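Heads up, the chain below is alone and in the form predicted alone; it's given as structure tokens.
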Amino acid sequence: MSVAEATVAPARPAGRVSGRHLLILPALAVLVVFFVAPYLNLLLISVMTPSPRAAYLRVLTLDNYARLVRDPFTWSVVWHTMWLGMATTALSLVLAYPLAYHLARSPRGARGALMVLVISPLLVGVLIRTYGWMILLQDTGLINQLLRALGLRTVPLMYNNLGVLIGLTHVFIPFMVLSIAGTIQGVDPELELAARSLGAGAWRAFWRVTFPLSLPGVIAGTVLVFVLTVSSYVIPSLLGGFTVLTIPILVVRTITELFNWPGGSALAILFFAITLGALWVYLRLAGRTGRTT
């Protein structure tokens, strides 16, 4: 091989990988003017001076951050917002996981159908769905109508917690269930069987051998499903009324009724910040459980 072969073979490989690269441009310029350079906007809004005769006066400011750091009642919303999230989270963890496991495990046939069903919900919209829990849930929906039928007191289903708790566990569950189930399908059934073989009851095969191999799927899930709930608006404003108030809600409410469009914009940043530490937390503790286990 002469010296200018030598030199212009190794090149060649590098076209290749080169080549691969420019197959992820599209989805990079997605994100980038979809994902990227909004919040860049809204974080560059944030730190504009609020005017009550324009958005806002170009002059920088800390003040907006300065004022929300402050404010106890922005903190209280924080930390209602993060434990709806985090109930929403767990309540759909303890529903989808029997039923992950049910479609994993099912035959091929069956587990078809049920895929549809699982994923049936994801074609209506938010919208309508919520409007759906409403019939069901106010004073005088079916549920209570029923209970007044029977003769008992009825329950404050609407307006509350509870109904917004309802509401975002129904419309994100899909999403946790369809985590959980791809990791279980890839986890060999016949490692169960080896474990029950050695002694181990169905539990404890279950605990020490199929649950820790799923936990790729329960971290993807819990993720999504949180970040899916703490940026939620139109089920808490629906099913929650005036009575519950989140982040997203404020934010809203801070740039519409308020006119404050640096005021929202740096509580969305803000918001955006704790939500990125705390999903930063978990990933870390779920990634030392998932070494120890």
The other form holds:
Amino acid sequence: MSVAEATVAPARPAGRVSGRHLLILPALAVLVVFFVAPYLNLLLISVMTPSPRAAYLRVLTLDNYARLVRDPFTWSVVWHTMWLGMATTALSLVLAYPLAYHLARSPRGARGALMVLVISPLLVGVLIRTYGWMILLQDTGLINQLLRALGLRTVPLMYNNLGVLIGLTHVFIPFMVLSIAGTIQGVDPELELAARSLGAGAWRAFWRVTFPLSLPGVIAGTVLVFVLTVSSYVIPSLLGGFTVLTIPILVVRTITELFNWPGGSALAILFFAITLGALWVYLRLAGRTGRTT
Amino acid sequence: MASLRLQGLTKRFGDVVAVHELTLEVPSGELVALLGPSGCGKTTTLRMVAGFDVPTRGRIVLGDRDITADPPERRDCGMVFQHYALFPHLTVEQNVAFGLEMRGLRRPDVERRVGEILERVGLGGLGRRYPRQLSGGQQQRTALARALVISPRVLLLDEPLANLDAKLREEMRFYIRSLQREFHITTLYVTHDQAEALVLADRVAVLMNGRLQQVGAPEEIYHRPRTPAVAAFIGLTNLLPGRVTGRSGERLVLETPAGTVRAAGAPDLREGMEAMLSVRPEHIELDRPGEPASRDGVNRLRGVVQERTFLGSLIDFRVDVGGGVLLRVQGRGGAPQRVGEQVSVSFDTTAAWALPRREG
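Now show the form predicted together with the partner chain, given that the preceding structure was the form predicted alone.
Below, the chain from earlier opens the complete complex, with every other chain and molecule after it.
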């Protein structure tokens, strides 16, 4: 590669795009058409005036944003969504880390089989998987029937935050496991042995050596799970019923039930900005602790 | 300081016997090289001493303490890994301080001792660097400093020079030797490089197929190998099959396909036994064909030069001495013999070494 470039480069006319850069074009095109363009459209709609007769009036206004920002209800839903995101992320992290460690340190053959098991939640469609949880969790579901048969008190597991937390953690845990396992695999097991022979017990060797070196995977996994959680719609609406309200649910209701396209768009954009800000703060903090350990 | 004793150490992985009944002592303050080809069990042995692998049978005794069942952190072994295993997220100082912190030393003491050892290994001023910012030799010295700073009872080195280029390797051999002498630390040094073992070690233990072949001073291993496998592994040698037919003074008389040869021999060789004769290429001289009979103290054979390879300071010959035997001979740079030339091949009877012909 480098030899070919060294001999070819001088002959190439300056300013021409090299063939290699063309390789990103298909992906770029898909992103622009299906992601960037709709978002710009959303941004545009969010500054239009709502109308009862049309989707919106072509009159520019910042009123949609002003109303959202002034409404304490908006902030309570934002906070609840963030809380759900953080809780799911924390629960996934606690459950995923030992699993990822085991996976990364398994022999090559066993690792493949374990990997399939880990990603199994993603192999089932979201609706089927969620209905599966409903069968287990509802008041007349399997778990509560069992509790009742044992003469115990039933526990409300669905149509509340707990049910949503369970459903979200289940489906997003593979992302956490895979990011963390990837970095742990890159940590030489001999480092832990070196720490042991220098006098660290197994637990201390882990915390002082393996864990800090796996932080990039932890950061990637937490960001991934958080972003997926705060933007999820199906699981919170099915397992949460009418009691759990998150921003994606509120956006959809504003648009489909109130027919307020500009209002829903403004909420979506506002939340996008808040999420981005929260991630920025998180990455700054994570980067700082990553440097000092 | 403490001596390290391995007693009947055995390690099995499933059906594979990696180490078989290994008994070896590293006397206090000495450096013993565990030498053998790759896969001979030497690294497994080291890992058992460090506590990373559990022996199937046998005992490991350090000083007067049986450490066979102790976890690695309670063994007081300073280990230097082949790939150094420096902590990439810690600076050189933090790497070296790690063991002292685990021992609960106070901050000022840690700093003082880290500073001293870094100065000693020539890394003063590089303490704030990360391992990836160091050259191979500097990483090597960091690993040594990290192992030595905790004043371990035994130093374990696993092929520590295998990843350095040839010139640096040569330097580091003498450097490690002088450090080991200065700290007077009991050391077990694993290597597959016989030159390294001969230069560094007080004693060399040759391990093959998980079995200990021979333990002895470097000269003894080199000049008086006890098995054909050891003779072939250490340096270059010519191995000729033969039979002991008698004795002539202190020498054995052997009948080989290339003729009758007198040689020094292992004490357990007796008349009528099958033997193997080892003659080092550098101990053989080539002359014009003169008197064919062997004189006192010198063996003389007739031969024809088959191959001649220029090696700079040496010339490598292959000489056909009859009976299907090709002898490898290393002559000085100016040796005039040509391919096809008739030559007389001579070597001292003390330079020929007979050993019993049995494998294992």
